[in-house]
Every structure is written in structure tokens, then in C-alpha cells.
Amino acid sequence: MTTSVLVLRSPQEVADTAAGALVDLLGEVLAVSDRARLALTGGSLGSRIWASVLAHPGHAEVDWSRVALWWGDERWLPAGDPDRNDTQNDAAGLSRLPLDPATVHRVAGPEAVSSAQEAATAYAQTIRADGGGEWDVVLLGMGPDAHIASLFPHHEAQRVTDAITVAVHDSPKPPPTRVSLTFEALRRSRSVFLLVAGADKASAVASALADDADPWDTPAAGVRGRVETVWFVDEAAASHLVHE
């Protein structure tokens, strides 16, 4: 199992250059197996990589009908809500890949069922229907405050150790009620990329990357992959690493 930090220029770099790794990634997937298993994050790079995956000369050769698509987590929200990562994600250019539809699975919303609960239940039905949730690759954001996911710092969620997805209510972010993926559900990735940038998240990405990093102050230091881990940071969130 490897760490590696890839310092680059700009938020827009952080996006092409993750957008490149998921591309070659996936090829090689696909190449030995019948489908590939992918956990998709939000936020702005979690949505800006789409558009340099459909950029990315290579996103071509991917057979795209063979991707299978969940998300890390979710706002509990109505389908279509501007505010949900996957509407974001859809925006942002992954509605416009060959994806098979079937092979999408988004959490549901309060209009299809009665409470988030509900929806983390199904949500984990349908992770352990199609493999029980083994994933090639997981893409992570991270808030200022080393948030992935929907894991806060010192939040209850982080404590549920026996099953795939979590129902978050009171998180810290609004809005409030969410759906996420737990830590033992994250760790079953074969690689796991987190994409940050910004100088308000360059004290959380030094805490996460620390020897010492403890998940309950720091979620972010909770999740590695079983053979990678790679950090896409832009330089200003790279600022209070120690360089030697």
C-alpha cells in the first residue's frame, strides 16, 4: 500500500491530473475484469473532474457501459435538487459519458422514501447486490475541517464499524440530513484518490497526512486505499507541508 502527494499548479490541474489517473485506472480495470466499480465524491472538484475526463483524449477508449457508478455520499434531497452531489456531478459533464443507467445508483430522496434511514438501507442493498461494495477506485473531496464524505470530525457517524452506509443527521454542513458511506465501506477501495484545493484546507491536508493523524479529529487521515492512496493537491493547499 502506497501514499503519494502530487503538488500541482492549480485547482484546474488538480481536476485534469486526477481526471487522467481515473482514465488510465479504469482502463486497466477493464482490461482484466467485466466491470469497473467507482464511488464518486462532490463538491467543486469532485464535479469540475468531469469535464476534464470528457476533455482527456482518452476517456474515449473507456467502455463507459462497464462502469458502475455509487456515490460516497449524498444530501438527502429531492432527485434533481441543485444542492445533491449527483446532480452536480451530472451537470458537470458525467450525464454526457455512455454510462448505462442501470449501472448509476443514486441515493434516494425524501420523495421516494420516508427518511434518510430508509435511504441508507437501500443504498447498502444495492452495494451488497452487486458485489458488497469492493471498489476499484473511490474519489474523495475534503472540507476545511478534513470532512470526507459525509464524515465530520467528532461526529457520530464515524462511529458505525458494522455496516456499508450511514444515515448522518445534524451534520455541521448544511443541509443537515445526508447519506454516506462508512469508514469500513470507504477502505475497501483498491485505490482511493482525494482531490483538494484551496489555502483554507492547507491546515487539514498537513493533519491528514500526519504519522500521528487521528480520524476522529481527522476523517480525512480514516480512509486509504488497499494499494494506493494519492493526494491531488494545488500548491496552496500543499502550503503547510514540510518539504524535505
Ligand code: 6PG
Second form
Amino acid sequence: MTTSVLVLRSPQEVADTAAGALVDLLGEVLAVSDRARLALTGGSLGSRIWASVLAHPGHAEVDWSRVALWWGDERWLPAGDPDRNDTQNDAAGLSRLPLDPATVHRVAGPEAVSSAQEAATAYAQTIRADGGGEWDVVLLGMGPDAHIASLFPHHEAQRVTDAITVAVHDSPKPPPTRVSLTFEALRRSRSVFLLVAGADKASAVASALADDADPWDTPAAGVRGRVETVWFVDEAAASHLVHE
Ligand code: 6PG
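Next up, the form predicted together with ligand 6PG. The previous block was the form predicted alone.
Everything in the complex follows now, all chains and molecules, and the chain you saw is the first one.
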């Protein structure tokens, strides 16, 4: 299990480099497996990566019909709401990939189910029905408070260990109601790619990579890939890292 930090010159280079790594890894997975399983993220880089994937010549070699998608978290808003992570990913280019709609697993919104808990339970069922919650790649953005998915510092949603999904209430970042994969689920990935840019993230990046980091304070420290964890960070976000 390795952790690596790639320091890149700009947010665009973060998106482009992560997109290249994603395309390469999907090709490797699909060469030996019927299906690749990917959990996506919101945020600006979590969306920008899809434009970068489309611009990457290798994307045409990927059999996207065999790539199954979930989201690491979703804002509990109606389908198509412009503030939903999936809507933003689609608008940034995800919807232009030749995916199989049957394996694009979205979190049900309030137009379809009566509570975020119901959405979380239904989402867990779709995960169990299609792959059992083992990911090849989990993409994560990170907030300045070091939150990943919708697992925020000192928030009780972090404590859920007996489920793969959780309904998140009273999120410190709007909207207040969300559905998230739990740490238990996010840790079941071969690879974890963190996409981080901006000086406002510098302190969180340094905290998350510290040997004594506590996920309760710094949720980004709580997710590691089974094979690799790769941080794609721009120079501003890397500015508090101590070089050895
Ligand atoms: C949310 C956002 C959030 C985002 C990070 C990183 O659900 O409110 O998706 O979790 O992923 O804050 O966002 P940026 O990449 O825009 O910095």
C-alpha cells in the first residue's frame, strides 16, 4: 500500500494528470475484469476531471459501457438540480461518455424517496447488487476543513461503522442534508485519488498527510486505497508540506 503526492503546477494540471491516471487504470482493470467500479466526487476538480478525460486521447480506448459508476456522496436534492454532484459531473463532460445508464448509480433525491435515510438505504442496496461495494478507484475532493465525501470533522456520520452508506444531517456546508459512503465503504478501494487545489487547502493537506493524523479531526486522513493512495495537488495546496 503506497501513498504518493504529485505536486502539479495548476488546478488544470491536477485535473489533467488525474484524468490520465484514471484512464490508464481503467484500461488495466478492464483488461482483466468484466467491469471497472468507480466512485465519483463533486467539487470543482471532481467535475473538471471529466473535461480532462474527454481531452485525453486514451479515453477512446476505454470500454465505458463496462465502467460502473457511483458517487462517494451526493447532496440530497432533486434529480437534475444544478447543485447535485452528479448534475455538475454530467455538465462537465461525464454525460458525453458512452456509459451504460443501467450502471450509473445515482442517489435518489427527494422527488423519489421520502427521506435521506431512505435514499441511503436504497443506495446501499444498489451497491450490494452490483459489485458488493468493492471499488477500483474512489475519487475524492477535499474541503478546506479536510472533509471528504460528506464526512465532516467532528460529525457523527463519521462514526457509522455498520453500514456502507449514511444519511448526513446538519452538514456544516450547505445543503445540510446529504447521502455519503461511509469510511467502511470508501476504504474498500484498490486506488484512492484525491484531487486538491488552492491555498485554502494547504493546511488540510499537511494535516491529512501527517503521521499522527486523526480522521475525527481530519477526515481525509481516514481513507486509504488498498493498493495506492495518490494525492494530486497543485503547488498552492502543497505549500505547507515539509519536503524531506
Ligand atoms: C460538496 C462538495 C465538496 C467538494 C470539496 C472539494 O459536497 O459540498 O462536493 O465535498 O468535493 O469541497 O471541492 P473543490 O474541488 O471545489 O475544492
